[in-house]
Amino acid sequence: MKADFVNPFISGLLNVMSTMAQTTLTPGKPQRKQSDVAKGDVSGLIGMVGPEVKGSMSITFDEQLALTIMERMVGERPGKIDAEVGDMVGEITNMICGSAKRELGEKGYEFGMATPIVVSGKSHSISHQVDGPKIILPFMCDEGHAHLEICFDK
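Kindly supply the structure of this chain on its own, in the form predicted on its own.
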């Protein structure tokens, strides 16, 4: 997977987190992901399909980071991951993908976005449903970790 294809998702995540949740994430080293087990407690997953490309993206948050983001976005901190936190993660997933879609569209990659799905729980799985390499990118901040996964058939 080419960096010019991955970078719009990274910049989308960093921008959404800083503008919407006043949270600065520090990127770690990207790796190939071999399993479907998530590296956090709540994940948003979105599919993308276009004439030349098919793929999916997920963002997973540690519980404490998800609760902190919720607090920063709406002013209230839930005690645990609930339906409202799930809705927020789905919306963040949509915003990240939408940002990447705009940037990739300028490079000639057109695709439509599905409605995000949200999965939560310890050791939940993320099924990308695409034949292609899965790249996982860790992000850190004082409140916890986030993991961005990108999988495309290109």
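I've shown you the form predicted on its own. Could you give me the structure of the form predicted in complex with another copy of the chain?
Single chain only below; no partners, no other molecules.
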């Protein structure tokens, strides 16, 4: 998978976080091993289908970071991951993928986005089932960790 393909998702995440939640995330070292899995407490997942590409994206947050983002977006901090936090994570997932879709579309890579799915559960792990390359990008800030994972079938 070319950097061309991954970068629009990274800039989508960083932009959404800074504009919507005044949060600056710092990227860590990308992991590429098939055995690597992202772990977290709440995740947004979305499928992508195009004439030339097929894949999936996930964004996973630690509970404390998800609650901080929620606090910064709506002004109140929930006590735990609830349905509203789930909706916010679904919305963020849509925004990151939508932003990458626009940018990649301009480069000639067209795909359609499925509807997002949110998973909640203490320290769950995500495994994208693709034959092609997988890339997990860790991000951090004072409030916790996030993992962005992007996978395509070729």
